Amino acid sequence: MPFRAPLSDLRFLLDHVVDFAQVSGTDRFADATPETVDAVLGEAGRLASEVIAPVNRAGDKVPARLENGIVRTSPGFAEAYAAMAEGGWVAIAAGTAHGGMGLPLTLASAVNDMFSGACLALQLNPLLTQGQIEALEHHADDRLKALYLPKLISGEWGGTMNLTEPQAGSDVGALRSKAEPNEDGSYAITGQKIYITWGDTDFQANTVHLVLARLPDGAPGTAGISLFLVPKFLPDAAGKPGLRNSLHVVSLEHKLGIHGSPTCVMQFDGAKGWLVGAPHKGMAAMFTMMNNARLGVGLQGVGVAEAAYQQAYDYAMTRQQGRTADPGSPTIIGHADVRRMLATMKAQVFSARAICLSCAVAIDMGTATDDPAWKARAAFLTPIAKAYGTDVGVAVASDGVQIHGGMGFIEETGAAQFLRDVRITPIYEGTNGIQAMDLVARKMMDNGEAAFRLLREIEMGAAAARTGLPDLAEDVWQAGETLREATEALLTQDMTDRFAGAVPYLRAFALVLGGHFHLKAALAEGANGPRSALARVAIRRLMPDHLGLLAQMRLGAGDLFALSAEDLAA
């Protein structure tokens, strides 16, 4: 069953829900005209559907493998990637100074959404490169930019991110990798990194690693970490890949999903690297890359959810089983429970996509205007976009298996691949629990100002909808008020209590935001259209869960710690 790029939803969201016109109305992004946006989305959608999606199953069935020290990629990946690179899709949001298109991140995010739905394992490759490009644009010196950015932007070279070590996962400050100064101004990097996505490939001329390591005078913890650029091949005088650097792939992980994406254990043995940014300020530079990647991972969840939904819908339209409640639908789509699952899935995908694109708009507006309010909004929405987008990816892919029934558990349908592939997304680039703790801690250091600004927007939107959709408008307005009161209560909690309720709070905020965006969509289309019917599903069936979630948030941590570690023993 072919993947169909969700062009109509993307265009509708940009035009009527997330206010993309604000972005194209700035001087910085004036080139993002409606004609340009339409052309970009149309061509990217064609590439996703016709070139990238056909290699998805091959990536699952014939995983990447390590052969005599060389990573061999899945059949068709090299050709599909070449089409992405030749079309300029690797770095459409990169600056024009080194060959990028300079288009808004919002537009790049829409493209990544489609590419993720087509083949998540392959899309991971350019996603990491995009993040590295942004980190280098912000933090590298001019020499490194001139040498590396054109190759990364063209897609000829690929980029990676090296944080995690066997003993240092979320606690990055526990890393042991070290960097010793060389006489020529470079550094010798030594250490082992794990979980390195696309740490090597056979279809790019060079792989450029961004590696966190500690200088000899680096303080303990994250404060003493520096960032280094370490290429697989050292560029020669002409800027072409030259001598092999002192690094190699130790092994590839055997994973639940994304089999086509090589997840490498990397060993650096005095490998030559160059400092990116200031000494001991590596985390700040790396977070530039990570924040880009967190929104991108949220969109990966959305993209896979879209693909899983499409396959489940197609199956429901053709599978005949039992007597249905709808005489006009003799297939299982006529069963009320199947209809419930499909409607829920579609509503969740729309909500998550809207939240992610709204976050991208805020990032673009912060870039274009340098307005602290836009930057605060982007920072607040990023953990919500990452966590909710990926949670929706897992939930929708799981329901997709359920709709297939027994055939969903059989690999030949491909339904299980979506679930296996997307299951990593709530884990990497900061687990969703860490996203939630970031939301209730660091993102509340402004005493909730960014949160309350969003809540005012939700309530104003609901007030504006009271004439056209009074019942739905009232539900959204009341949900906004409940969330406001819960946010005020959260600000009075100590940090342990906040962390105990962080995940429910983030989820509740996402559900209310989703209701808000569905209401905007219904209002833009008209009271009797299909988007209004979908909005009723989101607002009446999904959004009410925010009440129970916020009740959990208010409980704090007392009951959790009343259970000792021994009490929790199996």
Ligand SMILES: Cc1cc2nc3c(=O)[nH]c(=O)nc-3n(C[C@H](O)[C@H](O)[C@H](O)COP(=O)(O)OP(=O)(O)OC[C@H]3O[C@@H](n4cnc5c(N)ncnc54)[C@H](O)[C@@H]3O)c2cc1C
The other form holds:
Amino acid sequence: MPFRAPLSDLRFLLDHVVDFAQVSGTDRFADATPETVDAVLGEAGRLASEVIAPVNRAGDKVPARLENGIVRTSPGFAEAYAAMAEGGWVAIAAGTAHGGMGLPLTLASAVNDMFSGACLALQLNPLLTQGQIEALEHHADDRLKALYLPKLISGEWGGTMNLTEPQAGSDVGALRSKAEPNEDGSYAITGQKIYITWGDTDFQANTVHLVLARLPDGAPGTAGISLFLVPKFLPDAAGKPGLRNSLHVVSLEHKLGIHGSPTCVMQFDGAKGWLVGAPHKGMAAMFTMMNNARLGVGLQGVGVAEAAYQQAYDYAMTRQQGRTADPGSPTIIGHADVRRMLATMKAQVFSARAICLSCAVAIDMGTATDDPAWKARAAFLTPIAKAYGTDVGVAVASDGVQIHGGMGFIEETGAAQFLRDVRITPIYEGTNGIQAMDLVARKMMDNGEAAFRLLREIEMGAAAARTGLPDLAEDVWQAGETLREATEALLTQDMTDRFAGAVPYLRAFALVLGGHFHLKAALAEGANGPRSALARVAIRRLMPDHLGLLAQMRLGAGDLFALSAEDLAA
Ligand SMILES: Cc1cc2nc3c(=O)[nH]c(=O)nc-3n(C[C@H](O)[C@H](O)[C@H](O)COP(=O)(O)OP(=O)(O)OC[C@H]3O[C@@H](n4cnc5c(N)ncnc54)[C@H](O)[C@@H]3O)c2cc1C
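What about the form predicted in complex with this ligand, after the form predicted alone?
After this comes the whole thing, all chains and molecules, with the earlier chain placed first.
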């Protein structure tokens, strides 16, 4: 069966779990009425299922290719992208000042979730444009905004993000690209960038690169980096693509997955660019783009997990093998182990989606109210949303292959494509290890205040569920307490110990948050409904892993460094 947009879960989460009503209750987002939400979700869902999902297989089988220096995209991508752009879907959260709809990021996130599930390789294109729009809205001068934002928002032009260089991956501060001032106030950008997603296309009239480079007086490390806007074609007096800039695609990478997304090596040879934000403050400006993209990448994990789950479910409903334990289910869904995998996958998708949407709600509330507490929550949830969303993407896609048995390993079912495609998501936009380090270091610089606020909310949620769902409420309350104690212990650790436990800590936090959101959903629906049954799976089967993870976190780094690099020799 084809991809079905997960409209009922999205609506339920917005209405009953992540309190979207708070967002639409603000003056800033008063236009996001229930009617608007319904219209946005319904229409985006239709586009995802009927227009975008049908090109997903072609993107895998016929990768983007470089022909005489021009990127040729996979069959059907241009048409599917045109439908997205014509429908105004590229950047629905962009501000109204330059032609955007100014809708909440939460709604844009729901759309990104559905589009990612439909075709991850293609959805990467608007995702990066969205991040670029946000960076320009916040940091560019009025001239750049007026010239570029309308074209990016309409989707006529696309945006990219150029950080990575061969010697500068996670350590962006090691970059060598240079920017020399020109006499006319622009800059000449020189250097090579690698892994640039959608570095060129044959379906957008211009590609606008945001490039990190160092000015001649830029200090070494991240403190000396500036951000530049460097278009493929220099806009002419009428703002139309004019002269070709001195940059080109050197080659495309051959990859494990997302074959339809051209991953480019980009060469800049004195290319003309303009400064975005203040000199040497490029990292702060780029972080606007990266934070937006981090939540977006978390949702990519969720979207692909949804698609992989749907396909595994369909297969389990048709494949007959052996006598099942459930007389009503003669296919493999009647086997306890297959039922376990499906229930676990569904519970994980729900948890990860709830975490990502609650992060989006916090971002919207921060925008609408300027309240530092909302901003701190958004900052705290972003690495969790990115890392947990993408880990769930990989885990669910892998179980999806497993449910197909041998057919999962055979490419024609498409189950393997989900796993290959989603495998990049824990790596790009800052690896999940880097996300976890961000959580336990930078995001704890408030002495854990944002963490403790969330933990209070988890406890209050558990207290509210005590009458309706006493056993599950008790489990979530206890888990919240354990996590609070672990957080207090983490704050006493030195950085090496914290970093050794960062990934287990992040995951434990996500599992407990997931339990909390499932409990809320079960309570809203009423005991004995399917959401309560799913909450039981999440709380009783998934959440208990937090105990082992937090025990690992408390170990610190001592046992790891007791093994020397030589001891670890292969
Ligand atoms: C398909 C694809 C698309 C991409 N798209 C873009 C793009 O559009 N724009 C762009 O600029 N980049 C892009 N990237 C680059 C991507 O963001 C980097 O690959 C990623 O940030 C990791 O950098 P790296 O590959 O150099 O790995 P490394 O930084 O070398 O990391 C290797 C390993 O070491 C770990 N590690 C590194 N430093 C630390 C540390 N300080 N502490 C603990 N662990 C550490 C990492 O977690 C990882 O496990 C893309 C990459 C791919 C593969």
